[in-house]
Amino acid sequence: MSSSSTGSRGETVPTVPSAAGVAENVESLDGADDVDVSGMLDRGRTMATPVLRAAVDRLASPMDTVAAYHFGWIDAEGRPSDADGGKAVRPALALLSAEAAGAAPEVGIPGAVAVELVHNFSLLHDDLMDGDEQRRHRDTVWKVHGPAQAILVGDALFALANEILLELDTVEAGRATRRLTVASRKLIDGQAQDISYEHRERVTVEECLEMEGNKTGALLACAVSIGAVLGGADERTADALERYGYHLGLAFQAVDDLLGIWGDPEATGKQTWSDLRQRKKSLPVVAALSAEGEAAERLGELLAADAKETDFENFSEEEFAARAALIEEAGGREWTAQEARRQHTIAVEALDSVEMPDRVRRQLVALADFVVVRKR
């Protein structure tokens, strides 16, 4: 557990964050610091990956190969590879979710796999729509295998997600699939909003939060309720777990937005000022633009000029650094760090209404802490 936080719960300490994260003053339950978060993430990965690979193996050729490349199991030439498969927060949550309902962690595995499939379906399609050429330090699928395969394999993973759940053939699986479907639609709504915001000069903080709730919150919410649903939890419990996951997702995204500007490229695997290069209207930018004062005004003028700039990609490091400094001066960085803490607090409080084993509760809290203090 990498949190250095010792702040007592419920108390908000709005200090300027150090480095990119909000490592100081994260809300945390007493005692959550002794939880082994990386062990928790490893467990999720270890238990879910073989089932995920077996599911992907069902795909007809060449979709199985394309999917295996996307997941980092093989390289572009088809040789076995062990590339970075992401943080695996979702599988870890799905297993904890089953345990929160008093079931064995194994009960959450089909849920973990289904959520991972939906998550990766959306990555495949979003990378193509956004024209992103790199993900997790590697060329994206559409770049290596072409746009048609990116569309096709995304579709196949989406279908496979429902298939995996529904072949359990239980009432609980039907409920789990319904929640996954609702989350998938929100994911798609979020991407639609993201695309439409790109063409707009101004986006409000509320619009940005709604978009991020759809793009990130909804599927984390599903991950942390789906195991419980498969384990027979009632709707009220599942809803409360979803609330935790949704706000955890918003905290996660706020930190992602900080890392997207001030993150260490070595750790994130992205370019310096990555989100600025992409002219992304992320939380720090939107918050800074909606502030009062000279810095906000200068930033607004600068970004409006940038939007018309054709040689934007060749801007120097200094030019991006100047924009980042203005965002920080206008308060966008601090506001976003505070927002991450605020969402973290709401997430952790949502757990209060759910009865669950103490160990599971402490693990969920520790995971929330981890999400907010991570460096990548």
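Mind giving me the form predicted on its own, seeing as the form predicted in complex with a further copy of the same chain was just shown?
FYI, this one's just the chain on its own, none of its partners or other molecules.
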């Protein structure tokens, strides 16, 4: 299939090509080799974490302890821990966002913390709704502390996010809070769509991209505009940075979808065939089902039968591997890799309309490259 259609945000969305028609792979992307991406991520984490910890300390017991466990600061017994706290892409983007507007990176810290709080609110709830028992190589909060605490702590982090911004009591803080609130609503919309799609036999590529734009793109878009807003940027600049973040989010989620099926559990911290176990209508699955040919037809038959199974969680590794092989044979894996690259290109091009220091531009491009070639 070679036609295209228009997605919910007005961009042209390609329909699914055959596997043979896809010439490029995500791993072939040329990155900005002269930029220290690890250093950028570490800076975001280092500058945001003290404020993030102070925010969490405001929570009533035992929510403060449960949140500390989720962030990797303590283990299940309450002992100090240096567990993996995530990639810290959003805090890094918020600090760069402030610099893009000509402000000091410190100006973006409240935005970085607010976005990180909303992101982790969503993780706490998502893990419970999806039944995920592992995140970042550790048991999830609901598994250790129970579903009630996962819900309460998630709600508390969401409230803290707005509190942190509004305490600044500036016009810019009000603008930033409005962007965060809209992004949060879209994120929740995306999660609702994701859940509803699990119970549908067919989902279109356009619907899947809309869902992923809400679930992942909206908050990354907020992260990369919120620091600029706090730094006094006008709406045109903030909107352009938001476009970069939105499409970066779609690239990020496309890679996540690949890792959700073919990722190495040692790297991802999740089970093998994670998304297949949860019947997720992720991009590789939807793209494969939208293709033509025997593999797509057979995959559709298997997934339709799977929806009626009551012991789906007890499927063997071989059964999940067979479904993953059909997705790949139908072109879903290669199409998703190509879509990650396409969204990466749109994201980087959005920066062209923003005047910013060349150093900051190169760092934003390097972060986009990192998102597309990451392994976890």
